[in-house]
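Only one chain comes next, encoded as structure tokens, the form predicted alone.
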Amino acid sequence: MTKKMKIRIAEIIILLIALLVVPLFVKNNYYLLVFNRILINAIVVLGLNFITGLTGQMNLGMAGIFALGAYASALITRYANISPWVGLLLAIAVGWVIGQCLGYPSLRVKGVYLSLTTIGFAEVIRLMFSNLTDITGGTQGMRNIEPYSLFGFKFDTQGKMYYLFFVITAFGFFIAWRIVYSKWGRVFKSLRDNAEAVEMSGVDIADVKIKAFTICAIYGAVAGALYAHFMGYINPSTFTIDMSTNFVIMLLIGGLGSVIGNIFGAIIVTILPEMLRFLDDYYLITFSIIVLLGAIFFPNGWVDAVVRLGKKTINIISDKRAENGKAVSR
């Protein structure tokens, strides 16, 4: 095992046992929920990753993908009365179903014709679900929707669902850690890297994508489930191209193709609205501006940009105590 491999599970260890021990410290019910929407949202951006970050292809349609899952589940717990965790099974079948149906278009499109494509993608789901009153309630949503529960033990309180939140999340995360560091993460950079190179080499780059395309979308279904049962409501006027747009701003700020960094992602950009809500009025447009300097300065991500100056002054403060070692011994 190399350096920088003992280096990046070290931190992963830090990250989960911090992650682990924030209900023994945060006992105040909205913080909770704050923690478990970053979780649900790190989800999310673990599979974006996949799509945006690796193969280098703009997806902004993930908000129709996080819709879907959050319906599927939530309609079949309703009117089948059937546990939620066979709901969360129906989404991770949507999300396939979804990633088989972009994947393809993403083979004749790309660049801004594709970020067109999923955008239309989302708002035609969003639309369907507003439509469609008898079935979904449209603009009026749909309430009461029951929570996870395990062995008769329900999951009703924001201390509760955090720790379920952390377990899926924390799967979630080693299996996207384990096809980021395979096979299959090194062709999905190199066909971000240079697609015709990789096609000349015998790689299948129709298959590459639908994998790609597939595995966000069963990430962002989950995602979505996890969120109908933890909100207990949902409306489609919250599944919007805002939403989207704020997957994609947590995968940059986290740094794209970086799997923990999608973590970092999505709990700076969950997190520092909320600590921006002292601005009122401005706060919007104070987190904007913040995100867009962000960008310009740190265009690796901001998680890359920490590394790189924790690294620059530990090679400083060696290099003086060298150069106070040498002028010592003189």
Contents of the next structure:
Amino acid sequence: MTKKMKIRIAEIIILLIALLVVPLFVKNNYYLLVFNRILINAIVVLGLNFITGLTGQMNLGMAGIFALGAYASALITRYANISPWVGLLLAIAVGWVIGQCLGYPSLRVKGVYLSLTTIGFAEVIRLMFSNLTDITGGTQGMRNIEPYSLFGFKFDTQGKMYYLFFVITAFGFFIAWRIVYSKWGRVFKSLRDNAEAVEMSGVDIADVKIKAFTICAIYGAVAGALYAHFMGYINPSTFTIDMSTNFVIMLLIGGLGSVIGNIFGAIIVTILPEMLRFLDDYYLITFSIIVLLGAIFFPNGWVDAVVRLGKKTINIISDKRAENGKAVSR
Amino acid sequence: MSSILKASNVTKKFKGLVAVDDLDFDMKDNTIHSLIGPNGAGKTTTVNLITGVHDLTSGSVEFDGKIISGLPTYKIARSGIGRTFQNIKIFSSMTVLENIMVGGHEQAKLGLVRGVFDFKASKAEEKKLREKAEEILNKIGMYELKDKLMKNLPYGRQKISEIGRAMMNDPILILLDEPAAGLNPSERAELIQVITKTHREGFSYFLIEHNMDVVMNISDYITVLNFGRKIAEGTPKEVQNNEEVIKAYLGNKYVTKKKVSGEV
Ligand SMILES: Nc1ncnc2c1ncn2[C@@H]1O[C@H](COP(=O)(O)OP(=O)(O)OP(=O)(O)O)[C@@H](O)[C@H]1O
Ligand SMILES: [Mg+2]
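Show the same protein again, this time as the form predicted together with the partner chain rather than the form predicted alone.
Now the complete complex, all chains and molecules, led by this one.
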């Protein structure tokens, strides 16, 4: 194992422990709710990373995928009267299907046109759920969606849900990590730089792109399902382009391609607006300005910027030490 | 000698323009076969036809005894053809080693799901791939650069790295589209060394090149194109003294001045 990998793994372990003890100290329900949202958002960003981060295709339709997962799980739990876990499995299946379907146009449509296609897709999904009033309750939304339970243990408080979502997010993180830092992650990334050269290496790029889209959609749909049973209430007006944009912002702030960055992006973008709430009417514009400045000054994401800064300070300190050392030896 | 790459009546029309016109050639195994011709003669188009980037308007291409025209690019690549590009195509945000390793993606057979959960197999496979890439980097004299980002390399190195990437897939034939263009003399010398050395180790090369030093020195056989048509073929010597070729390159007036030796 390289030194870099060791440092990375150490980072992850510290992060995991810190996250695990959170509910012990935080008794405030509101904070826990924010943490749960972070975990759910993190799952989406981990998935989005495969498309927009690695293969470099702008996906502004994540809210549509998220909504499909949420409604699939909520609807089957309600009408078939079965466990939300079955809903989760259904969400995975739905994600797989969307991935195959959305992946296909991505083979033909590129750049801005693909962004528009994904936006269109998400809008169609949203309108569909708004208009299927008989089944989904339309714009009234669906209420009283059952929480998860395991062997009679109900995950019905924010604290209990935190642990559940934590485990699921950690698992999602593990899978994403393994894929991103494997030959698959490498080939996804190479696709962003030059698809023709990848194809000339004997890679069926259509297949690889669809794989990336499928991973992305499964993550999005799973997160959507968790969201439905976490909120207990879903409404089509939640799943707008704003939501999709927010996911992309999380990805950008965390840094494209970086799995740890995905998590930090989700944390920062979920918490920041909450912290800015005291600004009332101005919070949204302040948030937007911060994001914009971040995009200009830290184009590789905030995490990368912090790491660079850290490295620089360490270098400066060690340089100074070396100088001092020289001075002394003279 | 057996034939490795054979084009029969290959024609490509872009709308009204005939880019490649009824082209025939027969490249022998274990040779360096060059395709030369003035700008716009149809050389790159020929390579794009061989590799399935463009569909043929008519004719066929045979590689290693099998018809490959009509197959998608990735299948042609898998059948044993590697390629470099005239307009460099690299993964600039990745390291040199990663660039080469992408070339071997298909050599590693582990599926996506198994790769996630089977730590041992994926690690072993990755190691094998990395070692192979390092060996190739050694071969092309770029081992020391392996951890550098590709975009930070000089142009010449980037171009040579494409040959390495192509080698990862164990091709028997590599198509080089103007590998020396844009290289300085020392890089060019290095390129020639890489080509001749790896050729001795068993790679066959189909070479497109404007630089006549390179072409005349290392080719076994040359096909000359002009306006999409084959105007001559033969050994470097034969081609150098061919009237049609001199006419195509230098214009009519030079033909009467008897032989032009050396540079064409
Ligand atoms: N995709 C395309 N669509 C339309 N015309 C094309 C296309 N590709 C090439 N051509 C035309 O076909 C002709 C041959 O081009 P090609 O690139 O094969 O020439 P070349 O011999 O490689 O030239 P050079 O030495 O400049 O690289 C040119 O007239 C070119 O404009
Ligand atoms: Mg060309």
